[in-house]
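Heads up, the chain below is alone and in the form predicted alone; it's given as structure tokens.
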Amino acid sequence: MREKKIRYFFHSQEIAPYIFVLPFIISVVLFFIYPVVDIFRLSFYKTEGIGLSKYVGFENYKNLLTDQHFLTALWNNTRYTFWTLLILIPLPIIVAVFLNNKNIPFRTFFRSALFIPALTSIVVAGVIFRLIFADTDTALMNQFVHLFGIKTQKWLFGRHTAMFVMVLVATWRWLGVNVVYFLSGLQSIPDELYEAAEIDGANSIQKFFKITLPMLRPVTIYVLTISIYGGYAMFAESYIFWQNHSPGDIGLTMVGYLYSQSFEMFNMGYAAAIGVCLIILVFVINILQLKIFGLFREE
């Protein structure tokens, strides 16, 4: 009779896809929405030594509102994330749109090089960029502007210079990402729609605008939502520069400040508070974008 049961239980099509789900539920319970959970609980107290914590109520995010640390912080995220957006959308789409020209030589080698800087370690990569914007009058960047009259450069040590380097290494990491993202966009498009709009005359531009644009619109709206989180959630592009501690905080990030007060600083509640504020941010403006760009709106 147990025999049965257990045959049954494992045999049923009602049963059946509930074990074959229940792996990914347990990983997403375990890996995802008990740390989240637990974050908001532990943003809630303060850290008295280990194992030690006190119950603070909404003091940690009081503090939040009056320390310039992570005010600093949360504006180089938001320039930040501001010049990727304005760089890393339309960039990519337009060469998105040469490369799915099939009267472009070696489009197919172009793709995979565009690709290559995603598959490199951040790590090289932040070694190679410090040489290139060295403060020395040898660097690559500070013999290039020299060309131009302007004198030697302290790159890494300027507010609007160390944005504009942390921009173009991000520029350079993450426009093959969203290559492949828009050329598959482009690949889905129907040849019809094109051929119909030559036969009405229309040229190049106006297809593009016409045509290319509004049919991308899921991707780029996908593209949008992940490059805000990104933006918001960037860590290594400030790290492998400055190691966290970067002059009057010009390179300092919310995630940056987090990872300094839990690990260095061993203020496990008050980071708690910081990433629960970063979760609650990247909620509300990708709620905000998606509503703008009507997402919910029926069609």
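We call the rigid core the largest set of C-alpha positions that still match within 1.5 Å between the two forms. Numbering follows the first chain given and starts at 1. In this text the structure is predicted, and so the values were computed from the model without any measurement. Compared with the form predicted in complex with the partner chain:
Core-superposed comparison between these two forms: CA of residue 276 displaced by less than 2 Å.
In this overlay on the rigid core, residue 27 has a C-alpha that sits 2 Å or more away from its partner position between these two forms.
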The other form holds:
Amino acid sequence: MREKKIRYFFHSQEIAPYIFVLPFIISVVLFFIYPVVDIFRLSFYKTEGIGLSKYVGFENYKNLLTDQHFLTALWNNTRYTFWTLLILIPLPIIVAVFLNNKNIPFRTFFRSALFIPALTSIVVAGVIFRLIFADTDTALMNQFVHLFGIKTQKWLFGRHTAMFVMVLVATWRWLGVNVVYFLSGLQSIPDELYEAAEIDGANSIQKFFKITLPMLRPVTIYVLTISIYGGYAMFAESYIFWQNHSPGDIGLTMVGYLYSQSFEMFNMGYAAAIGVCLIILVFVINILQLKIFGLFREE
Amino acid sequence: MVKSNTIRIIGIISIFLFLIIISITTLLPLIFLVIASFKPAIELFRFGLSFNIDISKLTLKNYEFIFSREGSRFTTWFFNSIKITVVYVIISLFFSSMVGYALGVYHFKGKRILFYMVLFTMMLPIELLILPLYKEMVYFKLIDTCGGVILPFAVSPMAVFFFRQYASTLPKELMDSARIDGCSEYRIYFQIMMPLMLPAIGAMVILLGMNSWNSFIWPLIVLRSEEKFTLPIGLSALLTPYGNDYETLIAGSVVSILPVLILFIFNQRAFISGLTLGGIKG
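Given the form predicted alone, corresponding form predicted in complex with the partner chain:
Okay, now the whole complex, with that chain kicking things off.
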């Protein structure tokens, strides 16, 4: 009798959905909510020796404000985010508009060619770009600039050239993905809008600014959001070039600093404070996007 | 009229040329990598990637090396990657599709909160939580294991979101008629609704598989010993300034792209739909 009741309980239509979502609840509590709480808690402690920790209040945060490495990392991420946004939004929009033109042959080929770098892991990108931008005279990029009479550069050792290479890797890997996003946005614009504009005598440029761009707004906001947090969470690009020890911190990022503080210096509390700053930064940006643009509003 | 036609043709030709140039620029780095992988190791070490290509010197030796006994660590990493990717994709599909399905077809208390939770976890990059997650893995004794790489991401919020979108379009009349026939909710899911979600599952196999195959930061933290490394971690360990294992590095990089590339060539549609449906139609 009791067994039957239990059986009935699990099989009822009211209970079933909760059983279905149970794995997500467990996973979110264990691998999201608890870690977020833990990182906030940790950020108020100072690690002394192995496993010993002392409550220090806001000391870690105070130290961050005067920590030259942290400020450099924050500045590097900000510059990196700025450049990736400046390139990886307008360029993909233009390419997507071109690819959406039905008179252009081989459109599938172009789309695939641009997308293929996104299939490679960051490590493969690192292998390629480290060799292309090596500091020898025979490295590809140096041979290329020699054609213009520029002498051999130590690409990965200069503040500006290092940033240039990192942004270039991002452009190479993400151009095709963003093109695909914008293409899918373009395909949802009804043709009638363009036809109506044509009857009113609008030219291509007017159609682009008055119809295409406004209609792409939701996609643009989405790409903007993921690019901003992608920019601030960037770590792998820098890691593959310098293994986290770039000369003069030219490639230091916030996640990279968090990584070295926690896994090399075992300075867990301090690393946690860096993590909290990042979480708050990303959270504020996302909430602002949600508030301003109302994206992801359900139904 | 004739004049505007000429302008139109010139426009199309210049767009076409622009697209050709930009595609070639994108593909060139990969083409150079493939060419370099056929160069003898000594020449590779001295010149890296370069314009100098001596066709008579090109050789398959690097590929022979990485699959040989001396180059066996490549094979180890390769099979580690395959193992982790396959296990991850199966586990993740099972759980994520179940959750997404429930969020898509049922009405129940707390559904809205759960949905916001999905969106929220989707929007927070995992890089920020590596420290507490690492501590948890130490606690669970999962450091340097496959389980440690897979477990924290077994339920993928991105996949949940995707399956939710897909499941909400499924015909609910089927569920009702199955209920009248006395089917339990679980049988309805596994025997009736899940088969209907196969296209979505296909798209997610590819996207989750690619993410797992290429994942870098988390395996870098969890995996400690060389014989446990995945391919990206193993290759990145060779990327040191003092390393000279160029055969493994370059031929290995080429081989590491191949599985995803082959999948992409045959399933472009699944890649694209997985990417865009999960992303935009919120």
